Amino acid sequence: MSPSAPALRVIRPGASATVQDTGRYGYRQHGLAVGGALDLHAFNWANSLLDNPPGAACLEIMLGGFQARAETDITVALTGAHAHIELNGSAISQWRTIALKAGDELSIGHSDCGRILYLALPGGLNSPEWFGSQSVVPREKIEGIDPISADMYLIANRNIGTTAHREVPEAFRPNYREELTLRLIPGYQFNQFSRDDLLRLTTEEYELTQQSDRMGFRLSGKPMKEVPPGIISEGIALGAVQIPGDGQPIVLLNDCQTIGGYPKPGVIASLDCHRLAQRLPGQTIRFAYTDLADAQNERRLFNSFFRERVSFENFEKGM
């Protein structure tokens, strides 16, 4: 692929870098995962900094280690996990726009707080759309839908050159080190679990293990003792909490399989899934029960905030 619009050339993709929008819907019956940005909060802010359309594709960079060179004057935005960022060897901050001149090099060190960074380009990242989405699900290994590799070009959908500097207000930048409680919405298999195990789930602390990726996070803690027998495989969703035979919970994320046969006490609120996705192995989480209406209301407010309220002119006026 050769550059036909303002672009960056990737020098080093890091551990993993993929194009992600808000996901691929309507194809789970064909075995395709939804995919999409793991952390919609940092993803939406990256797009908002550039006035991009909602859901515009960004580059999702896992654990940092990314480096690219600007092929033309271009303004990008960088949000998400904390890492050491350099522009031509000089340290700069993130959660902001970054004006690049042709030939400038942007380097992202390995993340030390949080897991995922989002790099947005003006108008969104231009890449092939497959089955209604630009999202890449690496584990599906579909030909032509691949992760980013060295020497690839990142193409912007529009050219705004170098523009006025913008930053996400400090109050909206999360601390990925803080304790996280995942709100669990009980599902129809909830009552198949014993009372003691259901109490254990919300009174014990769980640690994130190394077996954590875009498909799901395995947790380690005091195991459930009376796990119900497996079920006939059925459709599963983002945030489903599977309990396999060892009694240790698995929280499924965007790239999860479309069906599964482990019993599930419930599903995690979607916004908490995005918060979980930023946590690193060794960090601890807790569960707390909530109801569907509360989770839906919070998600509506979240969507409304980014759809209707985010305006940097408003922030400048003291919104």
Contents of the next structure:
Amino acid sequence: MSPSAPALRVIRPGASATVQDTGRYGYRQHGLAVGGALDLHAFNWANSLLDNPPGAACLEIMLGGFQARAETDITVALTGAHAHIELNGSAISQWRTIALKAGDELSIGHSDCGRILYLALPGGLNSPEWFGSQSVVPREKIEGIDPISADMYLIANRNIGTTAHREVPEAFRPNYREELTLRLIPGYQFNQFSRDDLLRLTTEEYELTQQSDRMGFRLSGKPMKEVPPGIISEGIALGAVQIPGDGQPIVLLNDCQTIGGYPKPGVIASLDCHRLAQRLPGQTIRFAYTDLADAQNERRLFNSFFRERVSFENFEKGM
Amino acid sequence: MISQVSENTLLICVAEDIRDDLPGKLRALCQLMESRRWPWLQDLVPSYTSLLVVYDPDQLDFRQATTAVRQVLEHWQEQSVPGSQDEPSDETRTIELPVYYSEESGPDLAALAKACDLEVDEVISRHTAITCQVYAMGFAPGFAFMGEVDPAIAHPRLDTPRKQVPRGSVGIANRQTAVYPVSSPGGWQLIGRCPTRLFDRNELSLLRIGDKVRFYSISREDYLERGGEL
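Alright, leaving the form predicted alone aside, put up the form predicted together with the partner chain.
So here's everything in the complex, that chain up top.
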């Protein structure tokens, strides 16, 4: 198969499926969102299973409901949210490679634990790159950078046919049902909130609402009572916690707008943003305060784990 | 002035209040940062009074990032001293944007005029009389927050935002004005439509922070000829 030949034909894209890599940097001055995979943990594992270059574009499937047919013999990898997966009608597991023969049908049911699945193709998914990234931000409606629709072909950057089976070790598969504590790095507006409100933020439980998407997650709980007035709009960081007038926090994620003017007690550690992105409406979360240096160290360890695990074989030999 | 925001961002606040000299200065600051070609600098987000700096935490920590940024700020402040020989060379551009003002293209035009106790023609002449400045980019690709409009036509945004505002719509929100580069939800008071493409996949955003903008009135025919849609 030539490197750019179709690997899979999409039968059903599900609720929403988009191509995502690690995002678009350097263009927020133009009003473009960063985009990029919402959960880099499951995303990195999907690429690792195929020895893909770090950050290679994958298909990000929201809430499952996806179905595709193999156009050629090819091994793909599937990680992320738990759903009922079928290969030609027979149930199979995930967090592993899946060897497909031409004509095979891969079907992903609706996710019942977790929100996002990543489907990786060998060498990465080949799709148009604009502004240094293949990531698709649907709300920006930029011509030619669209979500996946039925009958589209997914193209792999390389293919050596079907390859040996691999699985992500059990210990690295998260349970997205587990209760999650989001670690908040206090920001410079922290002291503008009342002590009672700041205490409330870390002692109460918050529920994820239906209004949660790639832009951000709205939470619902005991509202903050004395929300400071809005600020002059300023650049927004991934994971910023906005408190609008109703006192209910919104955690901003990859597709959020570039600037905003709601007051913010702080920003969620990026690794917790990935964990949050996998949670479904109705699940509860808590906040806890953390330190910037801790968050930075943890993030570096996460990055080096995936960067330095040179190949999956090395990893299996006991890294 | 420099605050740590997240693992990979810091915020430089250059002033407490919005001032019309800030967009140009912030643009110069962005250019100064970019000219250093730091491999760890990932993104810059200028806004009214601040600049968000995104760095790669694998390459340096927040103390090192702060130190590097502080050095640039010192250089920038020296440049910003009035009468300094070392002014940033990038000239401020003035961009003219045609607008078809009408009730057909601006569904809030009549109501806004009434609310401001003005004739519709007066609203148009006041909107075209000013030279605006781009204070911030955001909301959507190519969306420029411009100010400041004549206080006589300043009006708060709609209580309930529209689900869909057509591409090119020209709106007013308090003392700001903007053109919607793509159709999107929006709550600004719509007074007309502009046929000019504000964002292009290849050219990126037409407007940049610090640019001056003047609006001028065009006819329905002219609007359609320039590719405007109704």
